[in-house]
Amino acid sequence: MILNETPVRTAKNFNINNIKLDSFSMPQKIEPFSNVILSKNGKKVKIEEDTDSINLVYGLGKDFLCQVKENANQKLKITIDENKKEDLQIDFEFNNKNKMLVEDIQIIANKNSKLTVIIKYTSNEQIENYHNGIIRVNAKENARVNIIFVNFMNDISNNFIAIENELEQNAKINYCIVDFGGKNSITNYYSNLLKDNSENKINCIYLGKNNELFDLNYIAELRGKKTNVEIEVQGALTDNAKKHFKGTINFKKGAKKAKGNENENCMLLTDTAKSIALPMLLCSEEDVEGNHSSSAGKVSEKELFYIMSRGFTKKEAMKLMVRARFNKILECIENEELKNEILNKVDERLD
């Protein structure tokens, strides 16, 4: 299976132009899934359990798409009414009875409003999961929302999940994604900056052991005057675990003063562990500023043995060493509870 494509090709000995999948077969029959909890904090935001048509501009791949308009499991829509503020947290917990879920979720923030949404998978038990999910976020004028993504599906698990958010005047989104599990994790990210002064801020940390394999692919379109985008990921690969990274900004006729910035970090804390990026600029437009980055190497041994040298091992050193390294994109979410949970689970899969 051959998916999650970047927007423009690069040349082929990059091995990163797609994602192939040999040992993977996506599942025909879609059983039920009920193990989902919702909670707010209000009455201020709307829920209903049917969403609108589906018509992603990139997505992860025709069949992907395709199985979550035919056979979605959980549909829910999200609307929040002008001038509101609320909180909302949605808990998909996979067991033995809740193996399967695919997902469409739509989010619609209107004029002036304030909406912080937290998504969440979890699979503590060790058998096989996937998980096929579709977000999008409409973020109307002068709206605000923030989105805290967290995968915490085990390690013999498959994750897909493509998110497409389109951001009028003014609009803005902020997400935190924190991408901790699955055998395969992939994920296709696109936004579209409409209109003047809309912005977008991504944070997102990733960690992998074993031999999950993750795929990152961020997309951002930049059209209105004095759009923002700022993309930040900070990794860390031990074992035999891969990433491949794909971040492109581009910037559309129409787009003048827009600023775009990429930056992505991998540790690598393994012999082992493979890195693959491919940080784009693309532009159509004078009048703007872009840049970006990326880099991998292994944990500096100056550092590991100075924290060493005041009695920690050097498992507790590492530990120490990736925790410092997330804290800066955590300092994004306001949850004690789940930020200690976020760190809790970074000692766990690196013991």
Given for the second form:
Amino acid sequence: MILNETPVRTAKNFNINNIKLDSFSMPQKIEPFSNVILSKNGKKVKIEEDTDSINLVYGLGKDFLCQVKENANQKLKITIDENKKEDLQIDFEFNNKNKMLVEDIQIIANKNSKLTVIIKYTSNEQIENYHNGIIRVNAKENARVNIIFVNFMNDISNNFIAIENELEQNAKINYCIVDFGGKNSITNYYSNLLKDNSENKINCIYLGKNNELFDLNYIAELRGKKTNVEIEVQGALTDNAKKHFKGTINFKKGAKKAKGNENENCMLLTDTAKSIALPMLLCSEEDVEGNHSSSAGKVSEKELFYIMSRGFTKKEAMKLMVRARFNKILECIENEELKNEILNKVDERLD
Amino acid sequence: MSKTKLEEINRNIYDIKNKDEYDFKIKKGLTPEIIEEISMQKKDPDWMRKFRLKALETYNKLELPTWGPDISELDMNQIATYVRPKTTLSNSWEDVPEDIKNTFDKLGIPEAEKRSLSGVGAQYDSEVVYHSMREDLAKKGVIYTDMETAVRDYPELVKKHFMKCVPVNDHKFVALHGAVWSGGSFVYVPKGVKVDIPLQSYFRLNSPESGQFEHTLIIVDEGASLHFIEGCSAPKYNKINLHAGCVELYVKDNAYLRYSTIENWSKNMLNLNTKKAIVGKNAKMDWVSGSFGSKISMLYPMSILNGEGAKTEYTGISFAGAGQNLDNGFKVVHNNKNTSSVVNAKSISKNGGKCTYRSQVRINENAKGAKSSVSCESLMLDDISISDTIPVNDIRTDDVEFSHEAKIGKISDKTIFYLMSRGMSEEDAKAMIVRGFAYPISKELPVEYAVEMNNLINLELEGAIG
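Now show me the form predicted together with its partner chain, since the one above was the form predicted alone.
Following is the full complex, with the preceding chain placed first.
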């Protein structure tokens, strides 16, 4: 199965234009999924289930879109009224009776509204789960949306997610994405900075182990004047894990004084881990500033030695280094409990 | 402020058209019969004839690239792949026919030979018309000759290396090249010989609706060194011309090769060239590349660092004006321990031109201790141009130091203001900034080319400001 195409193709033999999953086949029959907890400002609530029809600009591919359109077993529509502020949390927990999740989440943040939402997927039992989701966010004029997206699926599950954002005048959307796994964890992320002064920040950490495969395809199109995109991705790979990072910042004509920055860094913790990056800058407008940087390498021997000379084992030193790298990204999460849970998960995955 | 209007770069000397006179021009198209005819005209040995036919089969099997610039306007049925000029190979400039000689004179080739080169080759359409080299180099065993002579006189050396570095199935236009190649240069520098003054080959395509498919094969043996310069140009016609050359470079252990290219094809040219180097233990391969001409260019020189401690450096600039789509870049494969690569690429786009930097850095499992640093910068001179950066970084082991950075943007208003407050005109200020931007590349070019590049920037910018 071929999916997650980049917006612009490059040479076929670079093997990065899309991802081919040989051993995966999409489930045809979707079982029900009911283990979802929705809480508003800390209290359990019910949320509207009728989402609007879906049309994605990019997405993972036709089959994944059709499955969500036709067979979604969870539909959630979150509308934040003008000038209102909300804190939400959505927990999807996979288990023996809830093995397949196909969800459609739609978020509309109206003028001057503020929303923080944590969306978390957990599969603690060692059962093969399947997740195919779509998250659509529309941030109207001056809205502020913070989304903390946490993927704690186990390393025998398949995780597919497509995210699309549309930003209007002065709107801001911040994402903190914690991607900790799945046999295949495939993300398509697209932001359309349509109107002037809109801003989108994406902070992402990923941590791969065993034979996990990550394919992250982040696309931001800047159309409005003085729009701003910041993409910061920090990752670590151990064992035979493999990661493809495809990040595209596309300055469209008319995006005068727009800025786009993208930084991707991958720590390779074993000599069998693999990292492929394609950080693209596409530009049809003169009056912009675009930067990207990408780096990869192992943990610095000197730094490891320094920590070990303080009495830590090599493994502990390594964990500390990874946690330190991730901490900067996790600063955007205010929920201390969740932050600690993520850091504990880092330790657990590196044991 | 008065506006200057200069739609096209003043190409004066490059656009000299000679009458399309030839001794033999193959009919247009690509069939086994045409390939047989080329082979016969070129008096190929049998192995080469068979090689060409096999390459044609491969060409027919391979797809056009599904990425990059649109080259659908290329119709091979409208291209004559072999044009033999009305002359034979000469080693005396006086014996070259008058009109061909005049063209190269105006391009400054014989003058450069006198002043700063130790050998020159000049190709006109499909055949090399002039080749010479300093006697002392010949005495040291250096071979610098046209490819046809090399196939005839050094069959074993050629057979061992010809299209081994760039195999015919690499991509469609390499297969095409394998089928119809003609002309080009062959250089062999024996062990330990240092060629301290550069050799230069100049390729000129005069005939309309034709292609140039020269093959350059350079072997720099152990501990030897060489600087090779390649220049290309053509007059402008209304119909498409095609350049699908192939450059194969073998840099043996502890050897050094610098390969400099100034490509200034006319703006009806599709430049689909392939260049690759295999670099041995502790050897170094440097690429210096200036890309100014062509309607479409797809050019990605490649270094394969096979030997332990092998190094490569790429320094390149592209300058795309109206109607140009220059898709250039660099590829490197780290295939051994402690190999290193440094890439410094720049591009300037203006008047609706499109520049793309496309690259691949691949650090394989066995390349422990590899280091790679890539930097690319793109400058946009107006809001109708396009500039894209599409780099792939493929890292397959942990013990590496890899970094990549890219920047895109326009000339800072503050800098222009600063220079204008010192009494400069806006045009001069912009030209100075662009020359400064290009300086890290131009300083690597042979001096006469650096001057030429600066002149090109001045000419191009006159049309850009208003």
